[in-house]
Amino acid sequence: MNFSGGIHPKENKITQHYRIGILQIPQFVYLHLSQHTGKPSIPIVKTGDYVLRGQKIAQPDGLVSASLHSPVSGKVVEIKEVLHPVLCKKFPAIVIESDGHNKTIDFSTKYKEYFRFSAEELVNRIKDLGIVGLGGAMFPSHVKLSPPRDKIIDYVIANGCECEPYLTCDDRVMQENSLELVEGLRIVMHILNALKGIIVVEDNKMQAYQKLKEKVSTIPNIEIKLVKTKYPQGAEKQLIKKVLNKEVPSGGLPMDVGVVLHNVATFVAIYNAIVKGIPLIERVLTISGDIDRKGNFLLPIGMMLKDIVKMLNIDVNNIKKIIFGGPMMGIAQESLETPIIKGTSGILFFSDYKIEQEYNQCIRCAKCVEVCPMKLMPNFLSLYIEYKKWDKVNIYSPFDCIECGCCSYVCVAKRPIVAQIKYAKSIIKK
């Protein structure tokens, strides 16, 4: 079964065969208190404190929130407002000056034999170590792993589609951390008492597919599925439709149809947390675009963009646009004084990016309707938003939009449909 709509943008998986590399530790890291969907975390350190790598520096504020840990050893120099790559405004961050020694806390392996522990204990451990979704949405993992009692989870899906152009970090994680991925999936299945695990890989990642196929060949309740490449197949509702032919209801969640879905890198982070006792202090991301030194890199959370540019010797004088994430759903950055966060899957540099200053009237071609994976009518949404007809905007379900960008991609009038819908959501919420 296939999901409706979708497109096939040029893949540009330039860094697909680049093994995961490591850059030197920066002098400063800038750790935003909002590294996740939900309420920002609360600092538990103060200026002048010395911290170790892996030490908790902020605690959750409520259920939908997440812990924060230091990726380096050093001194907390200040807590100040720093540009946030997703919120696109200044937001409080803990600034730590590294001492260069990378002194680390003792990572507890108490939960290594996870099958001996209850689901509640493991979920609390995942919460304590700050694990959030690494596919971009950054939803706190412990919340997904705590469904209401009336929600029976039958399937756990590991999302290895990575359908955004340019991005290859998940591909490399699947190839280089296949054991950790499979074990992380088994941990989640144990927590949820799920019957079956499914790893889904698109057919432009055959090496990852073959590697994982070997790993699951002797595990009866886990299978790997190869699917044809299509954007936005990595979106959870579309992937569930594709793999299980189940429709997540409007306004609903995957758990409403008995499914929990995580990005593949999130499963690796869960494995590291439970088996090795390592909190989420670093992540793999893709650095690509119109630059000489590209690749996939394991970087500490909070590393500043200007430090990445310096270490990779990137000449930004010729760069017109820098995007955190992929080109379809990523967010353009206005300054090099912006740190990466847990959800930063890529940094793309473009030298010939064309910015449309004006857009035209809708010509009623309905191409946007054809490609919308959520079966919406972006043409009407765009028009009613333009003329601020908010009562009519509501009729066309703007909150069902996943902001994938398919409509803007095919629009011959070059209308900023996704930007309009984002604006409408903010207005209607207010």
Contents of the next structure:
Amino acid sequence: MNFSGGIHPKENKITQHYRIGILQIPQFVYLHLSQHTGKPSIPIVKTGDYVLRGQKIAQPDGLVSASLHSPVSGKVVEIKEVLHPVLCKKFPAIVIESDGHNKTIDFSTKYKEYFRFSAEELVNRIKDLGIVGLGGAMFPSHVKLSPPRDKIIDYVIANGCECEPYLTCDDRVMQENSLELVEGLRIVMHILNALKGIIVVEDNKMQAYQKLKEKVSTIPNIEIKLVKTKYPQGAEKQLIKKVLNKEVPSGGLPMDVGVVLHNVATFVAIYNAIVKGIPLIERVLTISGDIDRKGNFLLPIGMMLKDIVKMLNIDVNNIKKIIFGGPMMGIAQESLETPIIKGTSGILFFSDYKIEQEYNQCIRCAKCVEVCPMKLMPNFLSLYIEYKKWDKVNIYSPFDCIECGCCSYVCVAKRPIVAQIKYAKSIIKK
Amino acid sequence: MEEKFFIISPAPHIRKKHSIRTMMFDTIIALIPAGVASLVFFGFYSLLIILVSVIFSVLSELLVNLLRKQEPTVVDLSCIITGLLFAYTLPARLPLWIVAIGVSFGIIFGKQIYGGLGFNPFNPALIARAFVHIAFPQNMGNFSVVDGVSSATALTILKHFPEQISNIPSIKNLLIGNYLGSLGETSVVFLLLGYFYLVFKKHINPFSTLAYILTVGIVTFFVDKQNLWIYLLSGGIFLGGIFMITDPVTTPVSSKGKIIFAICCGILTCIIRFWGSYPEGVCFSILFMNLLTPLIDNYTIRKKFGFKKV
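Okay, that is the form predicted on its own; can I get the form predicted in complex with the partner chain now?
Shown next: the complete complex, the earlier chain at its head.
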């Protein structure tokens, strides 16, 4: 069952056929203490400590938080304030100077035969190894994997839609790590005691689809589902509607309709954590846009944007705009002094960018109403937010907005609707 | 190394390549076939009416821009649509000075006085039409194309001179527009071309037009079954149904609201036609419903995703 609304922006998946590459180890990595939804982690190392690759350097603060591990071996230089790519302000990060040897801790693990262990043990292991959602929201995975007792999970969905233009990292992960993905899915199904696993792929990623189809041909309870490309299909509520025709209630979570959903890369990270014992210290991301050396790269978390630019020989003098994430929901970065975090799915460089500062009066064409996947009325939200009529704003449910940006994308008057809604949410919360 | 700063702006960083201007331009294209048809059936003078209407529409918009010391808003092309739509509602031999006065009134008092495009509660072309209708009833009632002889439209005949019913043109002529009536109203086929273009371009909700025409059809069927086709095909049903009840600014936002709006317009049109003192009711019914648009909007808020019935 199709979800209502949505748009079809130009896909621009230029890097679709670029194999996942790697870069040199940077001299410094900057690991933000806050790279997940929830409370920042608490550092357990101090200045001057020597750490190994994979060693835990910060532990979670409370339930909704995550651990942090060093992606390199070397010395902890300091804990200083560094620009955060999502919060766009300076936040404390652990700075580690690499010694260039990349000495790792012993990854060997007793959890290889995961089916011998209880859900609780596995979830604790996932929590210990710092797994968070890699699709962008960075929600700690162990929280999603421990639903309350009264919620019965029937389905586990691996989200391989990657509906954002330009991004191809999930596509490459599905092709090159298909085995890890399927096994990761089985681990999660074991943890949640779920009946069925579904991997959803959009039809602009046929190679990934074929590859996965081969892999699961002998597994009866895992299905690969091909869906027609449409933005924002990768949004969890929309995907559940599309695949299972279930509507997650307003303000609810997928587990309310018996579903747990992760990004495909998260399943690979879970597999690596449980079977190989490797914590989340690196991730695949797409580097694309108006540059020569595009591609998909496996990079250590905490790598500074300026190091990436240097290693790829990108001439930033021609670059006007840099986006972390996709062009629809990604965040523009003002400086090269910004490190990547666990949720960074891509870095896009644009050389010609016109800022549209001026916008017109809403002419009520209702194009935003047609495309809103949450069936809201963005035109009224935009109008009432502009005139600060907060009681009116509340009538049009701003908190149901998933900030996909379809409304701003189609607006003929070029109104920054989704930015206005984000602003309203922050004001009303106060 | 000197630190370079990059442009920051809120997401999304890509936008669909269209604007108010392209949308209005598409509407102008959709209006062209009916205009050409009026040239063929009513002659060169109808071109003059259209030109005067458009030119004075642009001029009065510029005048307001000048008075309000703002950037010219004519670039959004919406005043050209007002000019065209107004011209299409006029009898083929209306004196040009009335056209000029009417359209200027529509732009200034129907649109700009409220703050311009997007703020106007009424369709400016219809405000202009209602104004000339009341201010110059003699000229507006004369649909003759031959000087000195006054003739009536099919609707006027049905309402006031039922004995002249033989003067009403055939269904075929009603369809292509070869009969006496307002400039752009008459050629149903050419108006439909514009309708399909706008539906194809996704600028209008196809169902509101259908709802309007159907409502008029059904009510007419119960009141005067014999002359159903004349009531539907002559007069402004198609011009109003395609270009005026789909005007984004002055009609409800949600599709449900649009349908309610269209149905109410249809019923009102019939009430004015059959029981009111005017032979035609399209203009006033839409203007009246424009007034109720905010009310309809308030009661047709969409049910959001994940909304559960209790």
